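In structure tokens, one chain follows: the form predicted on its own.
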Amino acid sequence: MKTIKIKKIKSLKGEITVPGDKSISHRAIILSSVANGDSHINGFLEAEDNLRTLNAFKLMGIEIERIKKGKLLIHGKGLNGLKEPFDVIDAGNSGTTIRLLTGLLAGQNFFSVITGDAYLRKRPMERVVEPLSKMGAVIYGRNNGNLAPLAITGRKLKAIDYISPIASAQIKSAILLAGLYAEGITSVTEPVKSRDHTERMLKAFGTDIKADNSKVEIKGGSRLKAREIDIPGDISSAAFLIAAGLIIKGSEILIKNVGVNPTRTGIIDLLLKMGGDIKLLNKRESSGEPAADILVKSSSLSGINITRDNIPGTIDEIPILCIAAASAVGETIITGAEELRVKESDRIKTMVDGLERLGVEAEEMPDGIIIKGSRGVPSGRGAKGPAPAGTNQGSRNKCIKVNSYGDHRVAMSMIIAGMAGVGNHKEVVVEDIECIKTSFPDFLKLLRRI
């Protein structure tokens, strides 16, 4: 198990660019593959999760050329041009890959099996299998279709009007992709609008799709036209650097060309509410997606309440928000975030564990976390009760160990915590950091640069 030892640093300074958006990269591969003609993709994130999606389409007969790093040429074969894969599709650790492809595969004229690693095989799939089954999909899996591997017998689908119990871009996207192969108009209505990258990209590819706030409709059989796609930087990756710039004293960072889709900027809104000095510069559009440069300066943060309404736009950024909250003055309460329990790890449990190991008071709730900001806490104070296993008793200036539990966002959050000196420990060892490759392979290299 790979580990890294982190020491508190003085400041972060410089101008950087984060890798392409992970969510948009997945969708660019999927839609380019079922479009008619050649699509050029610029800014593709070459992380493990996205490469799982890319390799899945290679298995289904799509020719994909790597022109150079981040630049691809995809020879699309149209909606009905995919071939039955000769092997099981392995989604690795990627929930986006398995859920979106399940929707797409449900409407094909062949049989396929899709699975993932040990972590992914524990994550719930019924949330996509259930609505797809209502469309006529034939999908089998462990635990009555709730767990991978999933075996999919493709067939002609029928349109449905689906009211989703939760706001989830993965559920919505799986249904919309299946809707391309359904007769009639398929609609998805969410309680709160989730990220809308799929809708934006489907529209850019020329499909007959309509979006009205939390409801989206797509007409089956829409022909996709190949195009060039420019992918902006991933705000979920930038979030770690934004938070680091705010909580590490004397820092000033300019992060260039970041996607600022309004369904994804909840992290910025909340950090501004906490008192963060963040400015969006040079606003523009990149292939239908808003983009900007983000200027961040170190700030004194205050605790806030983060409620259910905030969660859809910040679900992936909650781990690093926890680190910002731990560095703030006062208490931060996060509620309505039970979805965190079915991510790459149970992020409520793993973040509370990590914070307590650092000596920050954190309380686990069924749907969230209460965090008491550590800024200004005298040396020697920490979590209630005895020090957690793995900590060093009696002194908060020794080395402390924290575990990522195989979760890339937890790993990166704990690295930022060590750099910011959360808990006033001399050194922090973060265990199991190989998982960072799933979304941000150059994370440590980028940090060293600034």
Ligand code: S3P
The other form holds:
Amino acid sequence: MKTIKIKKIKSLKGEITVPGDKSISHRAIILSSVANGDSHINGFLEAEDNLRTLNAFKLMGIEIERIKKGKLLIHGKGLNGLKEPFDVIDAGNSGTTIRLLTGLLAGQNFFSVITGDAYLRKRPMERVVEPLSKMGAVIYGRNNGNLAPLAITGRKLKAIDYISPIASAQIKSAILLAGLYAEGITSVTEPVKSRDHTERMLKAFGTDIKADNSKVEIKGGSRLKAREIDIPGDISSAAFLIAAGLIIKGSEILIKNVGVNPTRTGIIDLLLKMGGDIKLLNKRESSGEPAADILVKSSSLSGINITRDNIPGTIDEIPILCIAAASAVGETIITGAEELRVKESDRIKTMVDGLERLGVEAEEMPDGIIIKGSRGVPSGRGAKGPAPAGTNQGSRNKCIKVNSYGDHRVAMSMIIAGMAGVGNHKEVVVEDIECIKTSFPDFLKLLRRI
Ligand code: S3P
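Next, give the form predicted in complex with this ligand, keeping in mind that what was shown is the form predicted on its own.
Every component of the complex follows; first up is the chain already shown.
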């Protein structure tokens, strides 16, 4: 098991770029593969999760050339150009790969099996299998179709109007991709709009798609025209650096070319609300996605309430938000976030465990977490002792061990916590950091540079 020992650092300074957006990179491979003609992709994230999607399409006969790092040329074969995979498709740790591909595979004229690693095989698939079955898909899996491996007998699908009980881009995208192969117009309505990269990219590829707020409609049989796609940096990766820049004293970081799609910028809105000094500069649009440079300066943060409507726009950033909250003045209360329990780990449990090991007071709730900021309680709201509130006196100044539980975002959050001195330890050892490669292979290299 790979571990790392982290010491509190003085400050972070410099200009950096973060790797390409993970969600957009998956979609770029999928849509280019079923488009007619050659698509050039720039800024593709060469992380484990995206390589799983890439390999799946190679297995289905798509020729994909790697021109150089992050630059691909995909020879798309049209909507009906995929061929039956010769082997089981392995999605590894990637929920986006398995769920989006299940939607796409349901409408093919061949049989396929898709599975993943031990973590992914425990995550719920019923959320896509159920609506796809309503479209006429034939999908079998363990636990009554809820768990991978999933066996999919592709067939002609029919359009549905699906009201999703969960705000999830993976559910929405699986249905839209199946909708491409269905007869009629398929619609998906969500309780709160989730990230809309699939809709934006389907539109950029010229399909007949209509999106208004939380409802999307797609017409079956829409052809995709090959094109060039520029993928901006991933705001979910930038989030670790933004939070680090805010909570590590004396820091100033400029993060260049980050995707700032409004369905993804919840982290910036919440950190601004906490008092963070964050500026979006040089706003522009690239391949239908907004992008900007982000300037961050260290700030004094205050605890806030994060509620259900905030969750879809900040779903992957809750672990690092917990670290920011632990460094804030006062309490942060996160509710309506039960979806965190079915991520790469049960992030309510794993973050509470990590925070407690660091000596931060954190309380697990069924749908969220309460975090007592380690920089004390604002005057007039409670006791102020000689030590910061929320820190566990007994463990201060020792070397503390925390575990990622195989979850890349928990691992990176704990590394930032160690660098920022959350809990006031001399050293923090983060165990099981191998998983970082699923989304941000150069994370440590980049941190060392600044
Ligand atoms: C993703 C959607 C989100 C997110 C995941 C990536 C996507 O999952 O957590 O990391 O690319 O569609 P849900 O759809 O389960 O919320």
